[in-house]
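First, one chain by itself in structure tokens, the form predicted alone.
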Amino acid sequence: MNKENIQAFGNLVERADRILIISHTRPDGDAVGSLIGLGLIFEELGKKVNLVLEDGVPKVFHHLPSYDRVFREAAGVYDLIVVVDCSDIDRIGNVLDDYGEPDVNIDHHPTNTCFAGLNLVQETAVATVEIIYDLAVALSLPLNQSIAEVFLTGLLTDSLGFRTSNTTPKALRIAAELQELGADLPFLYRKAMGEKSLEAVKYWGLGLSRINLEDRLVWTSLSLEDRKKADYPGRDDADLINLLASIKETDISLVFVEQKNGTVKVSWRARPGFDVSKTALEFGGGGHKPAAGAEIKGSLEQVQEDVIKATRHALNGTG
């Protein structure tokens, strides 16, 4: 981000009174942390803020401050609309159907389509919360313990506990500064990454029962029937993809999650040296070299066949 963009963002915030903040469907820790953290900053400035996630806040993040103030729909008139942690506008769902183009897009995905009036995209950032923290520091915006807690959760979850290859000394310094503001690192790590519900573990079990490993590519699937059997409330894979990525005999991991709308949510993970974001882009998705996703129309069986074929090309260096 250059100084002009930072100041442009500051000017937009200063002029706004009523602000809408949105993030993507099936929100992760960075989406939730960016959304709530930016909202809390704006409220400290005296702004009226509406926080919206079409899928709501997952239960795994219900320990975070102000999680219960996030709505599923937008309502009213806004002076400023900000989208956080979204690589493209379609990822927010139908929230903006009645509002048009957002004013600001804050994100760290290399595949971001720059869909807003002002695009604050920094792909070197470990998480979107890092960009928002930088904006707060540069513009002397208020920070407190609650904001630190949601920001640190975003850093932890997107870096898998500071274990991803894009983790930087800067991200670790920010984590330390957030701790100094009162964020409890061990507690936040345990709540967001160490604990799993019984339903999530049952869901994992169903996926693991059909795991496949061939030529350093591992994959599995989760059907609508699996979700029903496990009584799992979410539409995601309960972070099963990160478990598959830990298998030492694999370079690329895949999880396919069947959705009710006739699509399949696909998650990729890759070891250093492989770029799964390009494969995700082929299917209308996006992300980072080591971690990407897409939602693809079609049956679970057909999507698996098509994606595995394309991913093998990436694995073999032919895609």
Second form
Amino acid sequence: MNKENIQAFGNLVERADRILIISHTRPDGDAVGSLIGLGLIFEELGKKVNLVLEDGVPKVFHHLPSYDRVFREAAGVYDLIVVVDCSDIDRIGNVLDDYGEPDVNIDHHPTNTCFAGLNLVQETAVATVEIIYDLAVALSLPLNQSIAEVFLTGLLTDSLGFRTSNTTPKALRIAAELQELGADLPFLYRKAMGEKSLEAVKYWGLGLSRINLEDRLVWTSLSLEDRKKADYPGRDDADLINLLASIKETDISLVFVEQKNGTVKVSWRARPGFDVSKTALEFGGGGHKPAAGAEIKGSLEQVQEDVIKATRHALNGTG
Ligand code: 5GP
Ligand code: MN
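Swap state to the form predicted in complex with guanosine-5'-monophosphate from the form predicted alone:
So here's everything in the complex, that chain up top.
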């Protein structure tokens, strides 16, 4: 991030009184952490802040400070609109339909489309919270224990507990700083990643019962009926994709999650040396080389067939 962009961000914040912050649908720890953390910083500065996630905060993050202050709609008038952890504007859902282009886009996805007036995109950051932390330090913005807790959650969840290939010494140093601000690393790890609800495990079971492995590609699906049977409250895969990615005999793993609106949410994971973000981009999604996603129109069967074919091409280096 260059100095001019950091200063431009500082100026926009200084001039704004009412600020709206938004992140993506099916929010993960980095979306929730970036949203709440930036919101708490702005509040410390005396701003009026509205935090919006179209899907709300998933139960798995209900131990975090201010999780209950996140709304599902953006009603109101704002001086500044900031989107965090979204590689394209469609990721936020429909919450900005009645508003213009967002003012600021803070993100770490290489597939970011730079959709805002000011785009603070840094691909080398392990998580978007890392970029926000850097902005806070560079502009001497306030940090406290609550902010440290949500930031550390974003770092932990996007790096799968500091074990993804993009984990840097810098990210670990920031984690140490956040611990010193009072964030309890083992507690935050356990709550966000170490514990599963019974419903999530039952949901996994249904997906695992029909797992496929063919030529180093592993995949499974979760239907709307599975979700109902397991009584699983989310519309995501409950992180089943990361379990599939741990299977030794694979290079690329895929999970297909049927949605109520006639689309299928696809998650890709790849071992180092492979790039699934390009395939995700082909289907209107995005992400990083080792982890990408897309929401694709069509039936579960059709989307599976098309995506597996395209992914197989990429895996064989012929795509
Ligand atoms: P996940 O599979 O865990 O949902 O997401 C993996 C990565 O792909 C994350 O970095 C996430 O932000 C990105 N991603 C997931 N779904 C979508 C999508 O529908 N569109 C875009 N652009 N990126 C996505
Ligand atoms: Mn992220």
